[in-house]
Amino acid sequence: MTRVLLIGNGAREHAIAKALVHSGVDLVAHMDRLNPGIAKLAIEVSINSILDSRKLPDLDGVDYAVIGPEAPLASGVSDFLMNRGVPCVAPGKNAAMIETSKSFARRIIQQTFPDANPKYSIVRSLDDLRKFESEVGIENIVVKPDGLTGGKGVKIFGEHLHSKMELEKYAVDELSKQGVVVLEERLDGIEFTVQAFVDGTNLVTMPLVRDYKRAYDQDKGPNTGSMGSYSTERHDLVYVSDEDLSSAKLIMQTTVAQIKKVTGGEYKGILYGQFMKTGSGLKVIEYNARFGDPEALNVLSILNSSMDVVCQQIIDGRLTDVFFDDLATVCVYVVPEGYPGPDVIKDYPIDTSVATSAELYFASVYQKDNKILTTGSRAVGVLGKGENVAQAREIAYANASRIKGKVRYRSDIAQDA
């Protein structure tokens, strides 16, 4: 049977692990905090800091390892692994730093596909700053921290940011902090992801999922991780052309190509690239280097090749052809009552037993005294699937309506499709 090391605590490693399990392997899991939906499926659980290498459970009999989160990528935790011989379906530190670090990314595409760069600079100065102000204007500059921020970093001029004053203190801040800050010009578009699994050469993409950021209905509030999402049965989205995912492909596949050549690794694992379609032509808005949440959720749930296959292909660069089912797919975040504000709810019971014909997914939950608590963010992430987008969301609404507690969600998820 083969052993499968699992690192994350999110509804995205739920999702995995789900998968990895229906495929027939035994499953690790290392978690910073225990999830009752991946410790349900693991047939042992290790809770300690996962950005720590030192803290990992025994490695004796683990074939391979697949990380889930960002951070452990950046605390280079896929290398301790892989030294220790334990392949991972996950980039290496330095290929990682494709989302790790913002100019990293910027100067690839750069060397690759000037074209999907909007104009940038990589400021290391309040002059660099005041240079690109007066080549872009201020009200068109978007503020992107070097690092990682937890998804909360990005500021945008009129919308974060109301004043010159204002634009660069935050500006110099990180520049403090971390030495660089890249300025970006504001783009005007329309935005996908494009998620694929790559096995160091090859790149197979994976069904499209259109998400939601907002916090309330007409998306309105502030940007969250995301409070749903939808895929449809054909994969597809209306408005994302076959010419225009080829075009994300080919930089996709343009990038993975330039890493290697830069850094001297191959990147194994998940590629996610956010696009946005503008009037004059795709640009690349950032790239992670894991699966997206919550579109590991629709992409998992409808996966029709075996996970530990496809990891294992992954792993040797012979990946082939990987297939999902016709289905539609919804998922409705069910997230603390006044989430994402300062007066969120937390440590506060929710009882999920009635949700009975979706799939739930937990997500920032802990358990405690057989109770499923909150945390202060997203807590379940509630999927149906169907025949079409209609089916599939009569049934995530079903379900996430059951889920008692003091939550809530948007009502207009997948609406529009």
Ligand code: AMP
Second form
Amino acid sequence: MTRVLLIGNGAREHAIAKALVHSGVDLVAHMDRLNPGIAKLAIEVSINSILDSRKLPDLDGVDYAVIGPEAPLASGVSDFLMNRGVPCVAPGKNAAMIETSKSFARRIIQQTFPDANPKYSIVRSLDDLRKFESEVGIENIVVKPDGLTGGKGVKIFGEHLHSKMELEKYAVDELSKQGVVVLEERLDGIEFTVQAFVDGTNLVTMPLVRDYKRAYDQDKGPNTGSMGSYSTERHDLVYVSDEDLSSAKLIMQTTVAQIKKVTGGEYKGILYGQFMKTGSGLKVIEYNARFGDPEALNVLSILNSSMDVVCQQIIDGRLTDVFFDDLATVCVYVVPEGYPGPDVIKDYPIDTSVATSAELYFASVYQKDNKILTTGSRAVGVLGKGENVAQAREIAYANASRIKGKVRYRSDIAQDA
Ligand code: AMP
Ligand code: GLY
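Alternate state requested, the form predicted together with ligand AMP (shown: the form predicted alone):
Once more the chain from above appears, this time first in line as the rest of the complex follows.
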């Protein structure tokens, strides 16, 4: 039996675990907090830091590893595994810089598809900063710390930063932490994302997914990791044309080739490209070196190829077609009351026992005395599948409402689909 090490413990990794086990592998799950959904699927569970290679479980007999989140890539866990002879469905530390360093990503795009970059500057001093300010105008600036910030680092003038003083203070603070900060021109347009399997050279895209980042209905409130998502039975989205998709795919493909040229490392694993359609063409907002969460739930729940075969093809550099069911999916994230604010309710039990006709993916929860308890973050991704989005939505919402506890969810996910 193929033995696969899965690193990570969120809903995304729960979806990866399900797809892997469904394809017949023995799963060894390494998590920094026990995810009850993943634990149920695994033949072996190890609970320890997922960032520290020395804390990994015994690698004896492990055929390959799948790494869910980005943080272990940044800390070199994939390189450690590869050096130990365990191939990874995940890029090494250098190739993963396409996500973990915004300046690296902008440089790679500049070398291949400069038109897909906004105006930007890799800033190392207050002088650099002021120069860019005078070029594009303070009111048009987006500040991006270079490294990983858990999705909280990007600050846009007018939205998060309201004066020159505030912007410069934030940029200078970030400069002092990392020695470099990326400034970009603020773009305007419709955003979409493309997820792809990558085998070092070839790239196979997955169904398109729309996610809802804002905390409350009608896209009100602060940004979150995402409150829900949908995909259609045709795997398309009305606001993404075939031309948009093929341009995005070409940009991603060229990025993968350039990463190899620059770092010498092959990009294997998942590449998530975030794009904006603007008046001056398609622009890359950012790349992630992993599945999106919840986007992974949408696509992996309708995967109609063997996840094990796809992973082995990625490792061997011979990726072929990957098939998905012609079904629509809707994911509704059930979150603790108060999320994502400072007064979020933590450590309360939730009861998921009566939610049965949807697939449940555990996110940030833990188990104690046979109870499932919430943390301060998203608790359960409730996924409905159907012939169309309306059907999938009905299933997702019927089951989200059956989850008992101090929780809430958005009521308008996929309403506009
Ligand atoms: P990121 O963490 O890079 O995904 O950025 C978070 C959000 O900030 C994105 O989803 C965009 O909506 C927005 N954003 C990032 N870069 C830009 C940009 N250059 N212009 C306008 N919006 C941006
Ligand atoms: N859903 C957005 C992300 O995973 O980054």
